[in-house]
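A single chain, nothing else alongside it, follows as structure tokens in the form predicted on its own.
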Amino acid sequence: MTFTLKTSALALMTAAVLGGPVLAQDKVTLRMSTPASETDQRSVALAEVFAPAVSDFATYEPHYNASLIAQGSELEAIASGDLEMSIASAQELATFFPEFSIFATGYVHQDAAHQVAVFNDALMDPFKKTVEDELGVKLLSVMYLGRRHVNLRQCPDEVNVQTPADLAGVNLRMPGTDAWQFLGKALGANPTPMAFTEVYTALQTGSVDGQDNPLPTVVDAKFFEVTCQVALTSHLVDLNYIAFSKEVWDGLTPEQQEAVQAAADAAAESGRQAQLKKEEDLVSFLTEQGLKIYEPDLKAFREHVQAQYVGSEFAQSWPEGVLEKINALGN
């Protein structure tokens, strides 16, 4: 007998003895830990769309800026039963399951709509099943984080990024996983692993030359205060997955599971549209802040980055034919 059934049975017995109404079942608490800020579009979407949609049976409890669980440890916390939800990257999942590195490969996803098509396609089923079976984590939906660009302290008269060769010797902060570090090298830079919470100070002091993130993150984290330029490399159409405890999921009723899934999809769509709109508006804002923004030779970057993956250890872990299926879902 599950906890839910035990609770319901106890409520019925109590009502029978007291002659009163059936007691309401206790709500499940869904703790969300994320390194993102409270104003991040993913955070806003989950708080304003997901939380109200599940409020009848669940209490959504967000923890921002990695204040509950250290960045990079969220999936392990879900697996151990110490956390119910997180926002997980493909790069993080690749540390457990190398085949996920395909979703963190430069220039694989074409745009936000392509991300959704890939996530909802049958090609994702084996990936999702592996995460559920081996880690106890259910991937509910895909969230659009944005197009990642190169953001540098140096101004274009010092470093003008037109091709990968122009990033030679540039210490570019990248998250610390192997997949991220490989992408940094593929871009032509010297990737430097560093926690997100340390990046602003590192840019300010010159410990790193730059960082790569979507424009909304550049603004949310105020990186524009300590940088001079953004080269619109669009090297990764980045994503996060809404990660949910499989144990908690299995303890929900079918109706509650349906509500959680619908809420996650709605939150993801809300955040996606807000992020796309924000990206449109931010080029002019950052220009007003004094940053130089320009588009380099994307063809040169695309060809160079893709070539780096051919024959690499990451490509070896990709299931046969999956890349072709992903490409076929694009424009």
Ligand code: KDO
Contents of the next structure:
Amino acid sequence: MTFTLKTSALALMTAAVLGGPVLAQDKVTLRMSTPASETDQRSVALAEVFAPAVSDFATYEPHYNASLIAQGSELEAIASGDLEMSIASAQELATFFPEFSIFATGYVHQDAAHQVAVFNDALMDPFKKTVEDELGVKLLSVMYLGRRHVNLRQCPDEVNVQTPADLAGVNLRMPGTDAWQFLGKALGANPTPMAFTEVYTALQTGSVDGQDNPLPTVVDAKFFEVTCQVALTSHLVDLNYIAFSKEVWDGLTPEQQEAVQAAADAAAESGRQAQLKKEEDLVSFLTEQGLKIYEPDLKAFREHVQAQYVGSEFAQSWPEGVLEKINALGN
Ligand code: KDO
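Complement to the form predicted on its own: the form predicted together with this ligand:
Shown next: the complete complex, the earlier chain at its head.
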């Protein structure tokens, strides 16, 4: 005991005099809250790529399954200093800044590469600046969540999803913000708001008919155990932004800021590749599990969804010319 105390006292003095390694208590703690599980590819990328890259000066502290902050309240928590990081959706940002609904609109982003091109383009600068100035949140990088599809309890002999008309009367769980609910309606369904962590039980008990998420989430959250079909609508190429407290950022040295930015970009890239691979591989896994997976009339879905946005209150909030710039960055 005495030996340990003396040793650590000596280590402290040496570190103080020689400017030695940062001690654990000097490190900044980065609490990250998400509704996602620990095995979700975005969580894995942050834990395995982001965390070690900043570990010299920061302790990454992830909280999964919305165990620290409820889904949708993370940005407020960062703004009030109760959280340092989250993976925020454009739909959540749209509750503060309606113009973000452009990135939450069906059939706007074309694929993962398009998301990256849009995020890194100058068109994003005013969006990022607004979030930084008004919410104290920095959007560091864009994470790929994947192509969202319609996943139902009913089998195709009961509900065969070919066009939006086939979703009439279907209670489709969508996350609980206006932008999500609008998308559910635009698909032709009857959207029901619900937190992600409640979806499995709701599907199991039949309090909803279905939900929409990318295939990796259907597997990770085990929705395939309580559903019968996936109609590959690809209605939203979905994303999350790595959101970081501006107050914490401002307290870092320029070298540390550079390291945080590089770590976020590397984690996003690693998560993106893992998620893309899973999307490709999981069709056969889900088919083996007995799910019926098929492609509906995509033209009918795209045209119907896009028509709902034209003239909507969301479209009215989009800054002039941004949709054209986004489209120009695609194929
Ligand atoms: C969901 O609630 O369906 C959703 O996919 C919405 C996303 O924005 C994201 O928050 C995600 O849940 C969670 O990270 C859980 O995967």
